[in-house]
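This document opens with one chain alone, in structure tokens, the form predicted on its own.
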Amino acid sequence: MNELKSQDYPYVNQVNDDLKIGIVKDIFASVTDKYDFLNRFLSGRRDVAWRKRTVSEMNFFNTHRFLDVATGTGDLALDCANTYPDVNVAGVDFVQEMLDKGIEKVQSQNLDERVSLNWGDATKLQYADNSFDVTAMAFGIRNIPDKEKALSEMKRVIIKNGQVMVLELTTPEPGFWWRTYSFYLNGVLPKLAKLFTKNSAAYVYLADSIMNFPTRKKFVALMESVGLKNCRVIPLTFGVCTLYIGTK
């Protein structure tokens, strides 16, 4: 693919599943150095508490092991294990700049021994089925093409009774806050991103994607059309963000 310039990026629902991998690959790639503090910054720290909130509902209960999906710089990796001292923990990305960040944050912590970043394809996990009891996935899926693979692989390297989880920013039911939060992330956050990032045309295109992302009944839907059983939508903060669950 050539090489994407930030002006160049299309509307979510305007481009094939190959562009748009190589969009999100060159979107993270870009914004990397200012990642971590930009999710502080444009959520209000909010996205702390969703992670938390995600990682306060695992259940760790047989191999004691947890894999983040589309990882990034391992934020959800380092608070499940963080918070589960006896859990050994995987994460894959396929954006090598974030990993590489992630990778850092790791040896900072001392947690190597538990905690491996890789590279890695959401579509194609290179796990042997049922090796985790929970596999998990922070604001990735809205940017993979096929969900329902990706969701698919969540669910094969789980055990029986494992859990899938999916964290991703939404939109609050239709009303006041629907509006407020729309004219947030068209309106405001691409300015406020253009103060610390050369590439603030990046956060046009994820808003556009969350507001694209499927609805919460459609996202179970589609959670429970790969078999993923006992589906709960938890929406947060007005419904900016939601944490789905289900089981195998």
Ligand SMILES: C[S@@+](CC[C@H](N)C(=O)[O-])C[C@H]1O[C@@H](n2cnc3c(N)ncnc32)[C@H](O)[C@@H]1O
Given for the second form:
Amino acid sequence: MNELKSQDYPYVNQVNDDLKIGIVKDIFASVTDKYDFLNRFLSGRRDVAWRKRTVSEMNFFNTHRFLDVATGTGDLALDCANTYPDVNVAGVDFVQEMLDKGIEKVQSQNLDERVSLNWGDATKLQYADNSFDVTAMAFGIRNIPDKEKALSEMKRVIIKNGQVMVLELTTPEPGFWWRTYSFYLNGVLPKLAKLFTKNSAAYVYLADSIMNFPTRKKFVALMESVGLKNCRVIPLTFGVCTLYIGTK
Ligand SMILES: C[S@@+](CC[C@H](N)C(=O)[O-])C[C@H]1O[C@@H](n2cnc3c(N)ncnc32)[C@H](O)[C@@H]1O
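Now the other one: the form predicted together with the named molecule, given that the block above is the form predicted on its own.
Zooming out: every chain and molecule, the one shown earlier first.
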């Protein structure tokens, strides 16, 4: 990834999948220190509410185990463990720097007995079939070129009637809110990010990856194509974020 250390990333739709994965790893390894702060600041703490809403939709009925895919610094894993005291939580991510922050947070909340965060790739999960009641991914799927593989892996590791949840930043329907959000994403957000991180190009890439995310209809079709049933779409905050839920 040395050629990308200029902190100047190409546009999402101009690079092949391997390069995209390299860019994603480079970005998250370089923004780790400021990641939680920037999430709260740039979303006006909405990210916290969106994760809480996701956790409130979870249904534990058999294994009492939850898998947080692309866990990053572990926020969703921790929210789940704090909300459901009888649930054991696993989290995986392929950027060790993000996981290390998450592990610090798990230890500081004395949750190491119930929450374990490990290196893992969303497209090749290291867990056996039917291991969890629920698996979820918050703000990760946008960064994964092979979304179908990631969704089928999430489905594989949950039990029958278990839930696959995807929380992702999306664009509102075309109109006033779309124009306002697009201005914020492309004009304001990278400038704000520049005040706090050396890698402000990461936030240009972020805006680009949101604008290029499939429409809700296409994403639901993708969930159905891997065999998920009863797929539901829950738009959050004028549609700038969407929670997708499907069952096995
Ligand atoms: C925007 S962060 C989200 C982190 C966390 N889920 C949250 O709610 O804040 C995206 C994370 O996805 C991870 N990621 C992207 N592609 C991945 C993959 N194929 N396997 C595992 N982790 C991946 C990145 O390393 C990064 O930590």
